[in-house]
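Okay, so here's just one chain, in structure tokens, the form predicted alone.
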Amino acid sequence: MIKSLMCALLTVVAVQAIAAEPEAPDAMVKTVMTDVLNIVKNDKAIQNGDQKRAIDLVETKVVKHFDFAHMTALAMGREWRNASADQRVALANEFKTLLERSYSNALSQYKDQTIDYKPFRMQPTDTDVVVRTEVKQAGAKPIGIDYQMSKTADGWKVYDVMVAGVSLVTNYRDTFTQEIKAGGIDGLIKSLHAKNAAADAGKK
């Protein structure tokens, strides 16, 4: 399930709107999916497991368009209120790095998936929407991917992804809760940092 979540997330939102009005969320998702998947499809280095190149692509095309503070707050649940300002920054940064590394791993697993875009409707005043898609691959059951997005001062941002009905932030919430029970918020920060450091060391 985690791999499916990461594969879904890497395809989201890569091009920032430059017009006065933000690009419609469904149009943005379509643009980004096409852009990212085309890059991966034609990049032999990524397909051969070049993690540095994959991470560079993720950082350039994907990460800056996620609302990681919002995502981390949702993943933390009620414990977010108990975190200091410095702890919140550290948590969001470590969570961001964790997902970056997961995205880069997922990039090299792309095998000619296709995307089916579901009908999308929104009102002009809407500030929170869901863009629904379905990932199809030969020989496998289609996977429903729903992108929860909110309208911010910087345009539409993704703050959660539902894969086959499972929320990314909810998926992490149980783990975060257990880490906090064991070692407090600082313990969770140290745990995330250790996981990120181990992932980086494994790529050297």
Given for the second form:
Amino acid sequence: MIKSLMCALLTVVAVQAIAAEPEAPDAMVKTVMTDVLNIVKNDKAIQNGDQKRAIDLVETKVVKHFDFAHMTALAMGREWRNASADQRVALANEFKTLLERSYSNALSQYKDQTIDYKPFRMQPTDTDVVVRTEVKQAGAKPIGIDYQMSKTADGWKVYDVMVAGVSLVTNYRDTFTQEIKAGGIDGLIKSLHAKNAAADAGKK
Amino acid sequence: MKTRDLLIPLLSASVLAGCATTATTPEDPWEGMNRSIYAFNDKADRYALKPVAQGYQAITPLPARTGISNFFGNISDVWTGFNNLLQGKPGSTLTDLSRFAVNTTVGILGLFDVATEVGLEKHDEDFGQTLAVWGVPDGPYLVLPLFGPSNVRDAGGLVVDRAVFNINYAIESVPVRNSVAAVHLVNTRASLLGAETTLEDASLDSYVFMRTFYMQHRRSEIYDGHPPVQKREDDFYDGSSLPAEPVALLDVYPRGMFDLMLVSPEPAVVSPEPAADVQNDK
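The block above covers the form predicted alone; next, return the form predicted in complex with the partner chain.
Full assembly next; the chain just shown is listed first.
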């Protein structure tokens, strides 16, 4: 009796000790992806293109693992230094909305693909890692999806996603540069906002 | 559908190139011309190819479409193998030719991709990639009529791909040859249905988005999916966290103001500070 009580206590202590360490990046990617794809697989509404439902899912399950400020900074390149604090907030929020929508769109295309999690190794001192996965589909070349993550005070956060070797964030660099050249940083905020507003209106 | 059909747009491309002036990036000096061809391709897709592909998808069950993709993929494995040889990767060539042997026999003329099941991984090579491995630079970005995004090197590579390795040479009958080409085209387009929604949804300017995508994707292909990690020397993120709630945005940029900005022909200058910052930097 006492022995089993001790065992239970020890387990509680052990679990707490683990909880204090942030979840390992590869485990985190796997947990989140498995969870999200399971939901999509069993949700006919999302599969039939219910974008609001897909966005809700992304908001509750995925968003908290992404560092949108970092993503926005990367997409801006050196222009990030020229943005005021207010502009940075506005940019990050509009960019987040845009990415959320694209991501939920991609989720609704998901059918019977399987995801392969590549072996992952890291040093305890690492603060920047890449977690590699591969999406396999019958009759097609597998597509690599890599998550670049950095260690923050709030645990590991994704700040770039590479699909088939294409960086999602870098892919916005030229667009952002062009918009800034044409209308300044406020012009870019305005364009992003207009894009989001138009997509919002189209949905209703 | 031979070399001549490709040369005409290429030649007219170089002629038109003289007129283009709207370049915004060094990689795309012919942006004006490229945008016109992009718009033309978009129309051709919207009104011809895409509806056909949708119809085809509706009447052809997935296993049949997969079989057709596998069939053409199997033939291309031979050319991939040859290019791997030219790129100095005989090991990959061996894989490619083994794939062809296995899929043509066990996989019933390539309709089933048995080779992947037994662990022979599919590669994707073309002559443009071979030229890149030999050290030929990308050259300016180029949108080809009907073929889409490319660059000068890859357009040259495509001419060689089509001229040297063309399934049409093996088919005597013209109607059969045309049907095979049509099925190949429509089947490929059908496999990409949905991708254009993502493109439209994700981009502010789909032309620029596609251009960056093409350049990044080709780079990845040239390095067989493992491009050397580029240093993030342009990462100016200082780690300072932003207010997490969008409420903060509403305080700073009320939505109503945006709507005003959108309506007014001349955008209101919201904040003059950035310009000052730029000057300070210099």
